[in-house]
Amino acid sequence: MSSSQPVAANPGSRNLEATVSVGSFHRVRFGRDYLSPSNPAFPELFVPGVDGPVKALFVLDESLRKAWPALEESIHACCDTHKDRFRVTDILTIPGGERCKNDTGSLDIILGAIEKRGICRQSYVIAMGGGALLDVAGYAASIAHRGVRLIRFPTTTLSQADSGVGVKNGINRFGKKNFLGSFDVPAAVLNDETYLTTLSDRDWRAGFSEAVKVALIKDQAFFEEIENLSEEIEGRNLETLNPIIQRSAELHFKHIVEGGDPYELTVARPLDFGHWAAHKIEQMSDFSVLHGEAVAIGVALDTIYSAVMGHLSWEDADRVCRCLSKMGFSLSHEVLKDRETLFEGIEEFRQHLGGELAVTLLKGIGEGFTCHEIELAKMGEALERLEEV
């Protein structure tokens, strides 16, 4: 942490003001086998501290555990050829998904390992598995000393394309998603395609709605990128797709580090396109849709609900709910049905961040520009709409 010289008001004052600032560096890295005791990617970011090797808890989201049985033992070969760097203390296993943020359960876990094994602001952390896990076990490594250094390792398609590389950690708390939270930089995050290769399908395809998300409002060529892919999905060609999944990494990492605003300070979060009604339905529907899933559902209703205003046009809008269609995603759901809880989704999106409503629209493929108001009865309009789709 640096900052600039105190300066007093006055000559007489006795307050004081300066401009703090915190060097934080981000860093995402793609690749595979990073536990391979021969790749040297991982043991490198580990920085020996002054009494040798620093110690390394691991949380692992139990579904990557049941579809990787020998995890455990790679973890134990990977420390042990590069123990001058590190050393594992303990390896957990927490439930994954939506759940483990709905209670402080795998929270109080993680922590109670952060306390138990003496892991310090110079020990690591390191999350394996979806972006719900990563979420919980952030938050901890974030709020257990002030801060303990946290590694990312996301498992699945959402969190290496989307969440995964963001600075944001949390859990869920009275009935709202995110609740409680943090923003803090991981020490890094490293995007291992090997995983991808076990996910259920659900789960595979759920990160390509993050993909089309962010091509949306910012680039143009990538949405027909992923357009002429649609289809392809499902084939679940890593060779083809996995170029997406990085790309829209790219995207969101660029717009944390470049964008000016990494914490949400202001009211504009366009990378939550699509993301007021996403959060409102994986609520409504006890979280039985998967956050990828309500994302598809989303983007598609704030699409249409562009064009029902008259900033984009209807044939653009058909493309995108055709491209997610395509890719598999079901655009509909009964809790849609339900328009007045729905609806209560666009205040709790504006709560989360105070001042003026601010959602994402789209003027074109590609661009998307800031709104401060939604029309109920246009909103109507365009989830009527959504439902021909």
The other form holds:
Protein chains: 2
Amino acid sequence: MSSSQPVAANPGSRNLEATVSVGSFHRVRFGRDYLSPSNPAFPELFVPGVDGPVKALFVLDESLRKAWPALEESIHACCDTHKDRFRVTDILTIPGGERCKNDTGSLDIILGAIEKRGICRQSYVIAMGGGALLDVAGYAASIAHRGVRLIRFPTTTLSQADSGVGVKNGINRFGKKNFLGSFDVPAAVLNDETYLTTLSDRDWRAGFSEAVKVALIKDQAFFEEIENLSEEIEGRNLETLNPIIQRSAELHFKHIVEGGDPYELTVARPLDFGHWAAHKIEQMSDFSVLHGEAVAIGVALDTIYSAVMGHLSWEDADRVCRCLSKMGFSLSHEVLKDRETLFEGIEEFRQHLGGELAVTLLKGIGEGFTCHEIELAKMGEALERLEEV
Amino acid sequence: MSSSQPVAANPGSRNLEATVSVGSFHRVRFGRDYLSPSNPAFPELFVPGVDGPVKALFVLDESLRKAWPALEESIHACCDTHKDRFRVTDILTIPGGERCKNDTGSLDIILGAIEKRGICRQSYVIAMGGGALLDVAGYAASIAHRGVRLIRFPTTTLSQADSGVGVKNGINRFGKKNFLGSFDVPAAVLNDETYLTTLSDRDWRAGFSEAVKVALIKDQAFFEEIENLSEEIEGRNLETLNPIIQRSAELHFKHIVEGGDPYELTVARPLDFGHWAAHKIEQMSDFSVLHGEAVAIGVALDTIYSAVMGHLSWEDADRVCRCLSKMGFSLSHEVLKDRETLFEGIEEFRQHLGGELAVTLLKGIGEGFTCHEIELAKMGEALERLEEV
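Now that the form predicted on its own has been shown, please provide the structure of the form predicted together with another copy of the chain.
What follows is the whole complex; the chain from before opens it.
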């Protein structure tokens, strides 16, 4: 389609053509106590300027801050020890959860602080919290001055296992999830297991559905590992369960850096397995269903649909549903009864991705594939089967 | 700073590290009558989907639409001939000029249409107009669905010679120019000389200051070419003068694709020569001074300052001012008397770039260099000399 030949109807025309390449270094670290003054990993991320330490604006998830009353103190203590590297300009607290993305209130608070504190393109925004908080803080960092540096500090199982290690930011608009957003590689992602210990049981569990999702489309052995531990999720033993979060993060990371299309310029988007329904269920439940809980339902639904369509054995589909149930996920919800509204999620998903519909289905455990059509009657059947699980 | 070694304080920690590369094809075309149904260059840009023609949302600059009453008709005629390639979903008209960037009114109109018309990541926004209109429409395209495709159709000398061929989008906020924005490579830029014929004399002239700017920092021979034609600007002969616009666009294009830092992740930003003052003059005059007019003053000021500091000969500084004056630019303005406010522009410029101050000065015609400090007393002297020009 592109050509360096002059266009016939423009005899005097000239063309300039070239590829613009932008490379960014993406790094995810797994560890604990990153804010401890004796741990150099966090302060080492800051690149001091010629004028000395760089500015750092912290954005904290309200629920994190409540669970860790000494968090601000820890941040200041870390900064005191490493004051040659960074300087805390402000510590904001934002109510997290999907609602912080539904209007521009939280975004405006962060942008206002960036302006007021003179945060520049060489300064850092450090976002600590769940996926929604990271989404909105990352979006603010991405658009302010056309991009200030961002350190993601995911503190939930879901954000550590999935969205936090990615390159997407966004807020909701027109009632549509992530209608506004950006792709941007953060300066670093720190997965600190310390903060997982204070999550509510619901928040703790929620992240493991994304691990199931990525295992189902990419890694059979990983699914089996999760399956074997499915009844241990509620026990919350970090030593046993953190490897699941780390492996999930690693598969997401690899998909981004090795998948050839980190900014999703083509259509296929296998990491969104189960997500057309998940996004719609969140919206239909007015976000009372957590993203990870909705993903569990969406994954179960598209797994069963894969079986209804003959791509997957019923045995495998049952295994998947059983695993999710054993992990403590409820696979039913009253909003599923309003099929008409639920199915609008398919078109919304298509529009958000763009172009032809591309939904990931399973042809085996660990084997996702892209499908360009959903038969609504068959999806209705899948919904009926899901009710019986 | 980055390391793949485990961090000492985190004996069990793991790191994932990799470079994320994103490549985009940047193309700028120079020609005329791109909307003529017989000219294939514009319709060929659209990549039809499997479902047929892609959706195209047009955003027109109000002054362009007034100057070309048949423009909508031309768009529809072009689409009728090439209906296998694209489908017009809507034609919006937005008042252009810097004011369209000062609040979210225009942005919201464009985002609303993107939502209402189901514009997706495989659809196109076509922005036709001056630099400010391209900035806001480009920003909308960049954040909607994390990026829909953008075709830039700059219709002013300034946008064709400078900003339109670049990769920046943005709107103003907190009274700061381009406080919000993004870097994004458009799908294509079409510089159509047809539309230059109906510009007002002020708008026509305004773009040539950016040509002077880029010539001064990069290309002595080009400056001499402009100098030789400086008194012909007002004659508006396209055959004589369009090569200046094209050469300016080419130097900007090369800076982006060959300069090694298209998204300005490092500090040096030589294309912003004269711009710290220009941005502030625009703001202080409540945008009654056009961007190109302000650039002429800013370029003259930093050229004289280069001479005051002993980097440039007074002979060369005088040549530059004479050239700008002959082109019809006024190099004085009452806002220059308020030096205190004007000089705030230096810090605002630093903050917007980030990190250490980096101002481009001249050590010869065609030879820019980066300087990290401005001596205000000397800049005051430069202002006094500017008054005498």
